[in-house]
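First, one chain by itself in structure tokens, the form predicted alone.
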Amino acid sequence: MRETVTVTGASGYIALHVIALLLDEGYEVRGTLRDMARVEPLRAALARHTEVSNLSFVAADLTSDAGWDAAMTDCQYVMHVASPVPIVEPKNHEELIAPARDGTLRVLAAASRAGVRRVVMTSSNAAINSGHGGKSSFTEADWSILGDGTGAYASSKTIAERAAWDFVAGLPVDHGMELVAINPCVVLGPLIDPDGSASIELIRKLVAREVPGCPNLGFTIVDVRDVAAAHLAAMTSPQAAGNRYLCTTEFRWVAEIAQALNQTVGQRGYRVSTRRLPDWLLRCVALFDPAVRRMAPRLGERQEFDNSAIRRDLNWQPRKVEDSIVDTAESLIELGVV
């Protein structure tokens, strides 16, 4: 009998790649959506990549109890991918924290009631590397230190993941459920649906020439297809239970990302500015632009993340960073986003 996997937040950038991979591997997939009007567009988008006859959708929202028991019926595994990701910092952090934390607990409670074997939760490196001052090297043993200067996204991911571990630890022994957390860094790679994600905004802005040059910023990158592969391995690998995994590859400065784009899509007329922007200019823009304001404190900052655990336990073998950068741009162009 085909095993069933429920994927929360099925319209999301990562979730769609997780769904496509699960369908490729022969699983029955049930995706949750807030808006059921998205069903047919999403089914059509996925059909361009995989066979969708084993795909169904149910209505469920992180902010409501309704629908979650139905979403978990006869389900063996859950991929809890749903979580709000902002492009700009909300004034009220609870706008992100409440649905992330409370939604996670709703998902886990329903999964526990249904007898689900294992939940794989999409967390983030933001639950690991925030609030550490000058610290620049991180492993899964690190947790973000929350304080007044911590952003809403990092707070929401940290609080939600901690709540998940506490929930599972508190389950009765005879109703135990396994949990694995996947903690990706900045996720790039091709889109299945043109709605996209906040994480690919940098590539979109560079290709669309919405930024005049390259700020002194950098990111540790991972490909969305490799994030999906990590989720599948975390779901099936016996040694993964009870672990969190940094899911990341290599660091690149924005200037290096721009150069990679110019060597490929730049040859087809999508030239990207490689001019270096001075720090003072970005700080001035940050006074008026909330999106830039989020990035300004990280000018010149370089952080490294140890991915030895995910490589060892899950036999994870990610793509080259430059392939992820270029494939993101190619996808944006193909889907008419830029």
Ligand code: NAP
The other form holds:
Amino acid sequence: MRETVTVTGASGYIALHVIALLLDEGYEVRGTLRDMARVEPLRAALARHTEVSNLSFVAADLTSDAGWDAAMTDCQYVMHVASPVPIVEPKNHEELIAPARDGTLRVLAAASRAGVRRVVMTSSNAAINSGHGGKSSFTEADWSILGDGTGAYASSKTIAERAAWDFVAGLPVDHGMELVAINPCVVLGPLIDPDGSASIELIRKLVAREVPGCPNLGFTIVDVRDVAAAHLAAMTSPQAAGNRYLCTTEFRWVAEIAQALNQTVGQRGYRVSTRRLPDWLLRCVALFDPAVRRMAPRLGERQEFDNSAIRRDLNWQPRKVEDSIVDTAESLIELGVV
Ligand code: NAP
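Given the form predicted alone, state the structure of the form predicted together with the named molecule.
Below is the whole assembly, all chains and molecules, this chain first.
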């Protein structure tokens, strides 16, 4: 009999790739959605990539108990991907922390009641690298240090992941439900549905020429297809149980991202500005633009993340960063987003 995997937040950018891969691998997939009006558009979007006859949906919201037991019935694995990912952080951090933390606890409680074997949780590098001052290289042993300056998103991911580990540690010894956390950095790569994540906003803005140039900022990147592959390996690999895995490849400055775009989609009329924007300009814009304000403290900052554990334990072999950058832009163009 086919094994069943419940994927939370089935409308999301990463979740859709996880679902496509699970269906390709022959699993029965049950996706949770908070808006069931999205079922048919999502099914149609996935059908362009894979066979969807083993896919079903259940209504469930991270902020409510309703639906979670039905979502977990007779399932062996859970991919807990859902969590709010805002483009602009809310002033009230609880708007992100409550659904992330309480939703995770709802998912884990329902999973343990249903006798689920293993939960793979999509955490983030934001649960690892925030609040460390000048520290610039990180491993899975690091945890974000929450304080007054921590953003709402980093707080939500740190608190939710800690709550998950505490929940599993509190289960009876013979209970047997395992947890694995996958901690990606900035996720890029093709979209399955045009409603993409906040993480592809930079590429969208560059290709749509909504930014006048390149700020002195950079990101450590990972491809959404490789993040999905990491989730699948984390679900089945015996040695993954009880571990968190940084899921990341290499760092690129925005100017390097713009260059990669110009060498490819730029040749077909989507030229991106490679002009360097001075730091003082960004700091001025940050005074009135909350999305820029979030980035201003990271001007010139370069952080490195160790991915040796995921490569070793999960035999994870990510693709080249430039492919992820270019494939994001190609996909945005193909789907008519830009
Ligand atoms: P996304 O496309 O915005 O997906 C977020 C998903 O969470 C959506 O399905 C959304 O549902 C769901 N969600 C939000 N609030 C919810 C609630 N109250 N109840 C139920 N579902 C809710 O973002 P993504 O990039 O795929 O992110 C997926 C996961 O990866 C998140 O846990 C995120 O923290 C993590 N992550 C992302 C990145 C990145 O760079 N993209 C990096 C590290 C970690 P709706 O469609 O109904 O809003």
